[in-house]
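Take a look at this single chain in structure tokens; it is the form predicted alone.
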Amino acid sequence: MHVSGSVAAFKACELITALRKNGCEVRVAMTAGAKRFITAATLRSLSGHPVLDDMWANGTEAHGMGHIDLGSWAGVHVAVAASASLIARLAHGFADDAVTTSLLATRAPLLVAPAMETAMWEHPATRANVEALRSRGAHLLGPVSGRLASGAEGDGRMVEVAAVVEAVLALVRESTG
């Protein structure tokens, strides 16, 4: 799981718990922005694994690169509370943090659950970045309409955790045949 810098990052806690209840092993990477909303200690406690929050952190394999370990380990990657920034960096192939490097270092399916303000979601740049990800096979889930962090109502709210769990489990079934 990859957690991005949106206020919806708190939903990662519920998602980790729900995935583990469904028999999934969960390992987490987080952006610097995500750390403004949730701590690595919380995510580690819930997942049972160290959190990758530094792309230069040592991995467990002989090469010592945690982002390579995470990229190759996961059968499915899910980016939650995916900000406009994360979507843009993925669409353009940036590899500037633990999340983007591990997602570029994988061939596993990617599920993206965006979360941002309506104007950001509707911006032509974001729309183009979303289409770029879709054209490369990424699965986008949401966002939905509802109350946003600003208090406004509109599109941009992250989908409910149950929908993400259902989508992850479907991708796991697909990838394992």
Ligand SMILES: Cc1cc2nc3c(=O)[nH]c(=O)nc-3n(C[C@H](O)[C@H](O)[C@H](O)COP(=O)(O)O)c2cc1C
Contents of the next structure:
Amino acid sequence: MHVSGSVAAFKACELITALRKNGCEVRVAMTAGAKRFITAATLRSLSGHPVLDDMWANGTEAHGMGHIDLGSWAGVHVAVAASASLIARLAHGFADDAVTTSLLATRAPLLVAPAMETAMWEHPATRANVEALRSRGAHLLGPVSGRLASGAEGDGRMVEVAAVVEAVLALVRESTG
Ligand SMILES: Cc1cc2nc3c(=O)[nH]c(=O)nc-3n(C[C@H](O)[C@H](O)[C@H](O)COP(=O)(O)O)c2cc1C
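Moving on from the form predicted alone, kindly provide the form predicted in complex with the named molecule as a structure.
Entire complex below, previous chain first.
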């Protein structure tokens, strides 16, 4: 699981617990932006694994490339609450932090659940980035219309955690045959 700097990042906590209840082992990477909203300690406690939040930390592996391990370990990757910035970086193949590098160093399916204000979601740049991800096979889930962090109503609200769980489990079933 990959967590980025949207207000809805806190929903990653509930998602980890729900996925584990459904039999998934969850390992988490987070962006510097995500750390402005939730802590690595919380995600570590809930997942039961160290959180990859610094590409340059030595980690536990001898080769010191936790992003390569996470990229290849996961059967399915899920990015929540995917920020406009993360979507842009993924669309352009950036590998500039633990999350984007792990997501470039993988052949596993990617599910993206965006969360942002309506103007960001509807911006032509975001639309193009989303289409680029879709055209490469990424699965976009939501966002939906509803109350946003700013208090406004509109498109951009992250889908419910239950919907993400369902989509992840479907991809797991697909990838394990
Ligand atoms: C209070 C606050 C709330 C924010 N909420 C969002 C959000 O919901 N969605 C989003 O795409 N960006 C949001 N941003 C902007 C991102 O946090 C910013 O683009 C950041 O660089 C994202 O980094 P990351 O994608 O590497 O996590 C917010 C910024 C602030 C200061």
